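Just one chain is shown here, as structure tokens, and it is the form predicted on its own.
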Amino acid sequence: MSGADAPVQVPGTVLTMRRTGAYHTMTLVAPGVAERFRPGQFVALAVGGEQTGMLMRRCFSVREVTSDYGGTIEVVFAVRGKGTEWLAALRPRDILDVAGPLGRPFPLPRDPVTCVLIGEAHGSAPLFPLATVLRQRECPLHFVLGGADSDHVYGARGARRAGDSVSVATEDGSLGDRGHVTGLLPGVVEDVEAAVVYACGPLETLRAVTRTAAEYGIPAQVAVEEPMPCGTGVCMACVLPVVGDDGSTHMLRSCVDGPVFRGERVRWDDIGTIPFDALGAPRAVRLGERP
């Protein structure tokens, strides 16, 4: 990684904080982070203030970057614990520590191809900076968004501005079709003759997206939502079994080797385990045998 691409640690100043449905959207002035960012990367925010006992950072996808005020980033989050509760209480001009951009970005097509961008809940946030870059490459874009209900669908309005079409599903039927967002994917892939699928969301959603993409013989690039307590690869809490170019299974860290992976390379059924055939996996030891 060159110096221009290396992550930085900067004091970020809260520019705006607003509610977006069930979520909080925070814009931070973070020069250095914004200029290095590429779609699919994320940032790690220190929470709790200087005297906090919350030592681990909280990692968030980036919804948007701008060059305003020397560089801004926008993140979207739901309140799920003390860390995000602290973030939600911040006000303009408050300052917090920002590290980023972190992780590997989405790979981009060399030529204009038809892309389907599918996301669930606020996991869809990384699709929007990706859409901006894909549009610059003259790629037709088709969004598929979903959530439990209308408040938990993120970005439908922005998707209508950025994409050629938008399909929405909610589990309670309060917006768009009733059902899970992945139920819409086969029809969209067929209708638009998609060449690639980009996906963000929970692991089960990404598993289903990968399966559908494989059925149509197209690649799926997926950004996983694994918990990342450190964001830098130190804690090893976000490992996934992924098949490498050599055909062997490697236990890769989502935060540094991802968060973007080729969907067909992830061993979805083995997540949460160390497969016996993974490189470095513990060898079974028979009773009485010395390890």
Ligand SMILES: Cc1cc2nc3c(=O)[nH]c(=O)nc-3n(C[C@H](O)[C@H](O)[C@H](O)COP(=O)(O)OP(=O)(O)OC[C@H]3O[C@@H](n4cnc5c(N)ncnc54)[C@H](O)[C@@H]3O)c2cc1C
Given for the second form:
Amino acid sequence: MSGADAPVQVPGTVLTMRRTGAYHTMTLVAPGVAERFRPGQFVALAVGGEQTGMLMRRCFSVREVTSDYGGTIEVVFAVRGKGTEWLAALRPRDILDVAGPLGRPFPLPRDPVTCVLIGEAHGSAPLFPLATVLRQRECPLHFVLGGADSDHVYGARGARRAGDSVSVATEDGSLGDRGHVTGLLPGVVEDVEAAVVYACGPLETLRAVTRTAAEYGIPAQVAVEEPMPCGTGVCMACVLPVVGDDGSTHMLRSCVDGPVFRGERVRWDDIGTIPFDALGAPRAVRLGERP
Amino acid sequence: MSGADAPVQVPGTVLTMRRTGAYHTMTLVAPGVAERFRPGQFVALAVGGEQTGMLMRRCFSVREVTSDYGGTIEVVFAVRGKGTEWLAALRPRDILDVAGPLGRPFPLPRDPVTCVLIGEAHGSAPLFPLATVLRQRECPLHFVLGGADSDHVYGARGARRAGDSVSVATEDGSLGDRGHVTGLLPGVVEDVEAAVVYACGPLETLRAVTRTAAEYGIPAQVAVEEPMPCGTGVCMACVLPVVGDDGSTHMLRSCVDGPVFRGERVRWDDIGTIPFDALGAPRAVRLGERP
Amino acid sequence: MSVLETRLGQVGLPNPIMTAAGCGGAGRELGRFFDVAKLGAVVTPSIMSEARAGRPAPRLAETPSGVLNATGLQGPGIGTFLSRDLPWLNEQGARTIVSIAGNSVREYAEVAGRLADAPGVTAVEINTSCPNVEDRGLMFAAHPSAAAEVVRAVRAHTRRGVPVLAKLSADVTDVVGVAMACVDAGADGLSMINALHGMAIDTATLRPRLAGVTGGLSGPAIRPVAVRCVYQVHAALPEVPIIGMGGVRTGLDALELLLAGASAVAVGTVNFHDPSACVRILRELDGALRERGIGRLSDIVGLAHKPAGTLIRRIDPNVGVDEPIEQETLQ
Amino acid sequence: MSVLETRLGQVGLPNPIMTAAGCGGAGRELGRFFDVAKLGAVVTPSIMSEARAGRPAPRLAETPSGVLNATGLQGPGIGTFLSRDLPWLNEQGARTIVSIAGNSVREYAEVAGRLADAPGVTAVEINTSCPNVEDRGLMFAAHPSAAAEVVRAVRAHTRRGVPVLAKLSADVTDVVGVAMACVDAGADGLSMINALHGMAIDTATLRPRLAGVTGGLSGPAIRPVAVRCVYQVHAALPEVPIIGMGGVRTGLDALELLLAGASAVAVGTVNFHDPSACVRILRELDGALRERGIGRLSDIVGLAHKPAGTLIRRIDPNVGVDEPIEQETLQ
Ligand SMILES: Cc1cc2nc3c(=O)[nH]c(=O)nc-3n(C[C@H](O)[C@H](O)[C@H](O)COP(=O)(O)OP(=O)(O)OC[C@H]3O[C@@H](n4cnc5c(N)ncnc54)[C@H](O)[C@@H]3O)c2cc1C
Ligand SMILES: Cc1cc2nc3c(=O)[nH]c(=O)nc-3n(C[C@H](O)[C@H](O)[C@H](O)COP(=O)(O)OP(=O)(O)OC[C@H]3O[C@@H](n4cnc5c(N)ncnc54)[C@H](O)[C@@H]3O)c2cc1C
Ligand SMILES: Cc1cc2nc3c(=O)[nH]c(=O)nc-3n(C[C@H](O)[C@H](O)[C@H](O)COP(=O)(O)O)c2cc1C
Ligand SMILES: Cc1cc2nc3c(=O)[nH]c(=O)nc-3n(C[C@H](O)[C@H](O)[C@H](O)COP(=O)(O)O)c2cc1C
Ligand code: FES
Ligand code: FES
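Can you swap the form predicted on its own for the form predicted together with the ligand?
Every chain and every other molecule in the complex is listed next, the one we just looked at coming first.
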């Protein structure tokens, strides 16, 4: 209980809401969260108000923290379903329950090495607080950002301020190169002689990032965004097959053992299954089993 | 379907919200409702927003209608449970689903006779549109209002404008006489030589009003406010034992056969039971029956 | 609109959306909000042989995303139904499915017999959740043999061309077993599910919230149980038409039950919340089918049982549909 | 705080609020939000003889006021539980109720046997909703005799002073029958209810939303079913302590289950929504009891069965409580 690295649960007060391209940017006063936050961590928000029928939390990467008003956090989100629709309709002074910061942060390099930060869509958001810390450690930073179209590339402008270079790709070519963001990665890694890649985005993107990093023999630190109904480790819904230090595969909860994993530890091809060699995998298929 | 006396279901837009003593007064733009409305009718509001887990409608008497903005309605309500709490937090421009006008209105006298209008707590609200119509028919009007304390007497000031006299009683004596509002009724009926009593309030009050009216040999038209989960006649929850024209007791739905009943037709002592002589009453108690 | 046509055994319906028994009055009440002839059918409250006053109030209680009810089948009895309610429905051009109830096999048979000659009965639905006074008040639906006995009696008293549907309860250990027994006994189709057995206690008065103590839990809260029952029974009896119901609130909820194996979908509790629910759901369902490129409703009945990758256009949940959805068809 | 003390057979607990099996981790996770020793007890996820990887994702789906889950009892197995999780709970000073599961009577007995010598086991809860591989995969909870057999085996392998609680499923025709069979077989108490059998279909992909196809429905949606089961079983077996659970979200929800007949209340799904739920509910319950002038928790266990007008101060719902409620006691 408590301890500096334990999360807090507090009522968050909406300070501002604004549109950023396809996204909504929400700043919350959430005392206690900001001071504990480390880049890569996320917050879990309760949605729907007091009588809500939506029991799952909605998780969001933190885009920025400040110490104003006892601590603010900023999240950037896309409207996707009922919960984010509700969030988008919030107005300043509305209150919602915030738990955070949650999850393992990005590991940081001890020495000032060259870092590539790659993000797809809103996945760029968590790269910014990371960039701030890496800058303090004097690491050269190169951003690689992408999305479906220019509206869905988040943070290109901010990245220009924060990074030594920014490369952008969109599926429809409306901003930067045409194509998928991962297509840019090998070129950038080679050009800047990157020592590590940090990534956030959909699984397919993270898998491709991991592959590229492996080809160049550098580590990839990837932050996953799989559905996390609780965010606190109690529901067991967010598991991924990950190879542990013991060499065997464990079904790890991405909310507490992640969201940041070393890319090569994740068994990307087996996501959505229980690999037969995972610890505790069923020996034979058992049909009709109840939880 | 349709027809001038059929209700409508429309999105209502909050125009204003204000506090009136212990009550909230909400004005809604609800096109179609105002033009169909007759005094004594009510509206059924959906509460909780689109994903609401609250499936029952909340019913409210209409306090006033205007033809502004295509038709507005005003309701006066007390915060009681989760639904009214949600209503009280609405702000101008918020939208909620409105069905109405619903129910049978107050029957009106053909001739300009002296009327006593008695209301307890927010039960005074529906008396005001009634007063307007009775005034048009040149009926002398006398208000009798009451509540727990001065904050819970609704509309004393408005009644002074609308009526020929106003008598007030509060349980704690903070406004008017100390005591229950029904205690004032015999005196007023006698003084003004009333030809009819109109009443709205809790069951106990309506029962007492009915008794007094009977003693003076005049009719009582009472509007009940029993829980009405749908307000449209489909859920069968709002039944009361009422003696019909055929002389036998029927379990009538107060939302469609009421909310206004002739007081002496309601079997007040048997509310909350199925009188043994009601049409279709069980011949013997059947235990453990399922709906 | 032909995309929406469906069949319940011997009869065809223009669309699959109907009221659930006891939740849409006798048609007149909702008829003030829309034309009831637009629905696939109107299912009546369960009719018994005699008038019934029902249970004392309070009869309904609100629960999270649900409603508990113990109304006790208040109704006018078959006589008044035939002379007053059914003619009105026929005048409107509505298709009527008459739900019937009884406290003994004889009573069910009697009501069915009186319906046999009535014009304008599209189907008969048997509410098997009534207590059997001849068997310690146990509900017929609880035991395959008791349910089957009722079905046999009603089928024997109903005209050939009129389908008999058995309405099942989910409050059983093995709903598939009850379903099979009903079909073996002659049911042409199945309706499921009735409200779950539930209860609520008032924490202010410290007493049960319903005068009837326990009651039926319905509404969106129970939809996952309804989907499961429809799915299990359709898997076991793929040829038997099912009217799915339980917590349907939107067109997508109706689609969910169709995918599970229902051929038609009834809307109950949500009518209390939204008197236009049935026509709204019909419109939403129509839009949802078009969006997914589904040409015929029958193509998707039970589709969730089939492996992914059939002809239907699945929608990428991350993207949604690009083209604006045509909404012209209904109304 | 003595007002909140309660008993489960042979053991006393400082208060009636606990986590529900599988919904509060092994204590550590919620321990970051509050001191788990403040709870009446921590109920562990169901422990099996070996480590289990559980089911593939997606494992959870959101439904109206509920959650569907098919997690497949992922867990470390009894060995790691005893060496890693139980010692941590003991260190915190928590009271631990160990939930156990198996796919055969032998497996239950084996797990119970390994628990027998472990220090700090306050009670053993038997999750009877597992499929019995020796009986066509039917869940033990479905049949009184199967449930009883498991109870007998576990009771035989458990120390005298440690209560054995049988956790029941509501997905049966007659929950009272199963309860009686378990008590006759030696259960010292009962826990109810487990999640209801449900299912959801994704209307975008047109496929089941859970990889496991069907799953367990939990959360406030099912609370009325839980209240009904507790009420029925308490009526039949008033001396048997019950841990009530199913959709408890607030202190008043907990009170509802106590009034129905539970001696303790477990909080499940709502922990996902609110990691501080258990301590909040405990605080709210404490306030609610004081408000009503209830001096001892045991005075209200099953009170809803008794006629109105006992000693307890009922609250007029129209007025509420006049005096400000003292909130000092907890934390
Ligand atoms: C660690 C983490 C960080 C995230 N950061 C961001 C961010 O910065 N910006 C942003 O726009 N989104 C982010 N997401 C995704 C975001 O949580 C979902 O888009 C959102 O929860 C969808 O909720 P909904 O109510 O709109 O959708 P619904 O479909 O109604 O959600 C139902 C449930 O499924 C979960 N869910 C549904 N879709 C997703 C998804 N794609 N990813 C994860 N959970 C999902 C929801 O959390 C909820 O529990 C993040 C997710 C995680 C796990
Ligand atoms: C015809 C009619 C006219 C009414 N007019 C007014 C009015 O003008 N002003 C006003 O303040 N109130 C009025 N009421 C009462 C008002 O409907 C309830 O106070 C309100 O619905 C309570 O909702 P809740 O969500 O706050 O309470 P909850 O207890 O959460 O409500 C749960 C359910 O019970 C019903 N319910 C609970 N208490 C009452 C009650 N006392 N009376 C009726 N239904 C109840 C609710 O409608 C809802 O369906 C009227 C009721 C009726 C039937
Ligand atoms: C108030 C009420 C009355 C009902 N009356 C009947 C009835 O008369 N006959 C019947 O078979 N089912 C009856 N039901 C059950 C519904 O028809 C339906 O099966 C159940 O409510 C589930 O659907 P829903 O969740 O859409 O309401 C009733 C349900 C409610 C809520
Ligand atoms: C994700 C999840 C996992 C569960 N795991 C278990 C379990 O391991 N053993 C068990 O007996 N019950 C398990 N349950 C059932 C709960 O303990 C509880 O009985 C049920 O969810 C009803 O309570 P609730 O509505 O408060 O969640 C689980 C429920 C959920 C939602
Ligand atoms: S999100 Fe619940 S355990 Fe990870
Ligand atoms: S409120 Fe539903 S029938 Fe009257």
